[in-house]
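The form predicted alone is given below as one chain in structure tokens.
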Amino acid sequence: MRKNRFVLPSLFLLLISACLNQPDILTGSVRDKNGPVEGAVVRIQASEISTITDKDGNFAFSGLSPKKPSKLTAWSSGYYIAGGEETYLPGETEIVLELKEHIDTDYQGYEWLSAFSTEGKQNNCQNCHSREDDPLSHLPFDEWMLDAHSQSTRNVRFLTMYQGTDIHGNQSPPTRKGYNNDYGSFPLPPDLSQPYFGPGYKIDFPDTAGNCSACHAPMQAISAPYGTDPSSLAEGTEGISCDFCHKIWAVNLNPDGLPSPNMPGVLSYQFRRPGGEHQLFMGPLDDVAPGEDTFSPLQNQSEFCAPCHTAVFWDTPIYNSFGEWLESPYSDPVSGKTCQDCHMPTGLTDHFALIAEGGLDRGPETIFSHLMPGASNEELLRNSVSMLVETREERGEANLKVTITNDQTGHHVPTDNPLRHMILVITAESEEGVPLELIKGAVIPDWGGIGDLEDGRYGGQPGMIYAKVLQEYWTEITPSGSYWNPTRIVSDNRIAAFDSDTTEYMFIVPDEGKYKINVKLIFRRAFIDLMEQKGWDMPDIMMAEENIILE
């Protein structure tokens, strides 16, 4: 719930009001169809001033500006938010705010509400939450349109990995099979002497749809989480849309705080979808009224994100940014941070709906951004870790120590999709550009790319790759992003929240002249050979760089 900075004892103030008739006090009661409602939150709308009703449903506010009118709202669990229509001046008493119950069931036949105004319905989100003529708009619809969630059904990397194609639609051959008397048929590695366009779920399991849509197309998959083929959806199908997120009522979690294994997305969410003429929207504010809205504390909690950012396949944890957060100090309810704190930061705007459509000026610290930056956001990545480079020269040798610290991120770096990795690349050379001989230290594995450094192929170069590396059981393909097949984790050196990793390198330096050392930390979205097979254009992102000249 929002911080209630000014929580006032209602009954005490009512006594003061009765005795002194102070003009700076507002008093009243909150009721439902059965009578008074105890424990309801009453708020001066769009402010941090609130109070709680007493056992008789009464409330009071004191210390108000005598001539400043206020609108009041009331909310209690199980009810729509009430109020937001009448204006009251201090000194008024006997104000009554009437709460109405909302549904407590989920109507399976609900037709999802489109976010787009082109659908022509009153509640289409774009109608009130967009300013199309402003490229710098921070209204929710405009930010959501720039966010990966809105593109989840059209993400080219997702679709080409699902279909086993490149970006031009060329599909890899069906998976070859071998046979074993003990195990039956099993997959064989692809024949790379033939045209090959990378792996794909549909070339491994052509007769099933899988559960990918449970996260990528949740509105379509809610009735068939294992039977919705994302590649068969109509062009323009909305991804993770506004109505989907604002219909989430609860998350099913196990005693360990995590969703059940292999239960991603809609498989672990509970919803409240209305079936009659009324709507219901859950949100992070308890004073959005008038309308058919209610406050949901879940919207401010990391658990909201858990079902789509925790997934186990074949008993191997694949996506686990929520679990990593849960195990980190960031999950401390007092001193920590939520997913929303970093990925939906506040402070970018002072209203989330058009003023002309009933929007209110609010404290920017109460309005969450819907840009939700992630693995493609350069600023977020550059601020996610720190790099410290230390050098020392003695007896003709240059010693280099590089420490990477995850001091800004509430989960491992990198996280979620196992295709993602960070590459620490070290180049040491003389003034003439002759590479210095490495006599101690790690080198980047071949899957970092064999070839020219200028082309981003760093295999064999001094440095390190930080990644969760999967190996397929039958084909032994390593590293693999085909986690729909049985895989095992062969290594995981990603950096957890507040942890550091230090690597050391030693080079032979020239007898005379200067030499230079370049240290780069690069974020790469997928294995370089896979990107070439698929035709993905995803430039590396420089997270940190340091140049050192010595003699």
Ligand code: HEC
Contents of the next structure:
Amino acid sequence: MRKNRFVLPSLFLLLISACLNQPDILTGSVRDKNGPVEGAVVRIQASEISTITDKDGNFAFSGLSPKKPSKLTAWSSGYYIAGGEETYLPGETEIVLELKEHIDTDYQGYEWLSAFSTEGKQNNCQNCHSREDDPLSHLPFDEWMLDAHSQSTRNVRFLTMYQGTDIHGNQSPPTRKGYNNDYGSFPLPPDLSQPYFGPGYKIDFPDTAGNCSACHAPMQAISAPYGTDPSSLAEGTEGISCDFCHKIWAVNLNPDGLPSPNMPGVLSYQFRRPGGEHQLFMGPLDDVAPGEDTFSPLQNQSEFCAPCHTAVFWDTPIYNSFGEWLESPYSDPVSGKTCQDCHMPTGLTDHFALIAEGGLDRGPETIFSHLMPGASNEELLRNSVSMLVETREERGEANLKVTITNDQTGHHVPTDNPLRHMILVITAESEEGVPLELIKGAVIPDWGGIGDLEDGRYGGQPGMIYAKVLQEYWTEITPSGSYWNPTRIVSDNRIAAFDSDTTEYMFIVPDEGKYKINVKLIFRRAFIDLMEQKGWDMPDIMMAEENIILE
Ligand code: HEC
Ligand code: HEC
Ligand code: HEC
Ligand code: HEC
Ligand code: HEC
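The form predicted alone done, now the form predicted together with heme C:
Starting with the chain above, the whole complex follows.
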């Protein structure tokens, strides 16, 4: 905002700089209702040029291109981003930017804004952050629609695991209970002579809703984190939506840097939901104005993701991509990488709001993608580990050494949900297709699938499974994805960031002719028998493959 009373001195300075032939400065001050604000960030909007106000709230830019008009913005913590309206030419010296405080409390009665355009409403994100005519424009709404977060309340794998059903809605019988004088009642394994459609929270705990919604349906669970049954949500309920992530103000973490074990998802976040007529969006940029936005440094820190990507159930760490990241060299603030660096990379577009709605042309390196690729993304999985295969033949024996290095992933591979596993499958056969005899080396356990190799049932085949294997205390079911029951970790051979794992195999070579060895590294989303019980159809993803012909 420019004040008229400053026109005179400003003209005087302009005259001086014009005489020196250097009208390349912009100076002014940042204030709030009480006076000057020290330490505010002032920026030439949509550029990399910024400065900080001094103790009197003053700022100065110099060396600007003469005649090039610019808009200025100012931000300080606790205020909306100011400015962005008037245009200044180098030479202006009495610019005043006025900061307005935003709320500092969370209004629990706030009604979330929907991401989707709704008749009669103006605030829906899709109105300005989407280009329907060009879904590849990489605007946030269109990307989010392709991201698992937007589908979290509708994910059929989540819902069928919650309900103990298959995808057709058939439900497994309620879990049978045993009784013991010391422990009281405890669950028994399912009776497999009856139709069985896999495990489920609801068949084990029919009377409670569980904590699942605290992360999977956080907007609904915010007022009842342990009392929101995800299967009771109306059709079309939004998953983890725009307004939720952009209302996050702070994360509660313990001194060890992790969220409290019994406070998953919404329970470890602080929000700033406004009660009055004004809105408030937290974003990664400090120069978005005019509008009701503020900058939040948390937006590009891994801690932002922590409460939903870390969880302990019955003292057993289940989800832990954040904890694994924290333990890894990637958490180094200087040389590391954040979750966002890998899962929300920049550079795909030069604007993030429709230009007609006030979107600016910005440096693509300042705009983050919302695609958030994960376990269904082939490109990400093919670029997460590297596989080195070495062979050596000696005295009629072929030695094979396979080293897998986690050289591109910021946490263990695989991570988070313990259904995930990585299978190393080795096939060694003669020219005629006769399998070579394995005389040394591991074989894939039965839970890799018993049956036809063609159907991905690799149990008994030379190779390995990399996974965190859980066993249920009472039923001893192993591996288990029913971590809502008490479980223990029986083994965990997943590969941590920058670690590698080497396994060796020895085969008897055929007397004559060539033979071939095929090494595959496969990402499997869930145990094959569970997928069959549930009717999930999630094809394996090939992470790496090598073919070797020897003679
Ligand atoms: C899971 C949380 C999450 C969801 C859901 C989400 N965002 Fe974001 N968004 C972020 C984070 C984190 C950043 C900043 C990334 C960074 O700084 O590294 C961001 C950045 C932005 C920005 C700044 C420009 C840019 O793209 O970098 C806009 C605008 C934005 N989001 C709008 C939206 C809209 C609109 C939606 C819904 C269609 C949405 N976001 C959904 C977390 C989320
Ligand atoms: C701390 C937050 C949190 C809680 C609590 C939580 N989840 Fe999850 N869940 C996640 C995250 C994050 C993912 C995605 C991680 C991944 O893809 O590995 C996920 C993934 C899943 C998946 C895999 C979905 C797929 O498409 O393969 C299932 C199934 C699932 N959760 C079930 C549950 C159930 C049932 C509960 C409650 C008993 C629950 N979750 C509680 C955060 C949580
Ligand atoms: C009327 C149009 C409009 C609507 C509706 C709208 N936005 Fe925006 N939003 C904008 C514009 C314009 C910008 C700034 C663009 C720029 O500076 O390049 C912006 C910027 C943002 C930012 C960046 C803030 C920062 O400081 O980094 C976030 C986050 C954001 N919007 C989230 C949302 C969310 C969430 C919704 C839906 C609940 C939404 N917006 C709805 C127009 C809109
Ligand atoms: C150096 C890059 C990098 C960083 C940093 C990184 N990731 Fe990942 N992430 C990957 C790659 C590559 C994969 C695919 C391999 C895998 O599933 O482990 C992945 C997979 C995932 C998955 C999918 C898991 C599944 O099976 O569905 C989740 C969830 C995830 N990351 C969350 C996070 C979180 C949260 C952080 C920060 C605490 C983070 N990532 C940091 C690269 C990274
Ligand atoms: C409110 C809780 C919540 C927040 C906040 C959150 N996530 Fe997630 N995230 C989830 C859940 C739940 C899923 C599983 C959704 C599903 O598959 O149905 C998930 C899935 C993912 C996936 C796997 C996507 C896929 O296609 O398989 C990645 C990667 C991921 N999150 C990364 C992040 C990163 C990075 C951040 C922080 C910028 C973040 N998440 C913030 C809850 C959250």
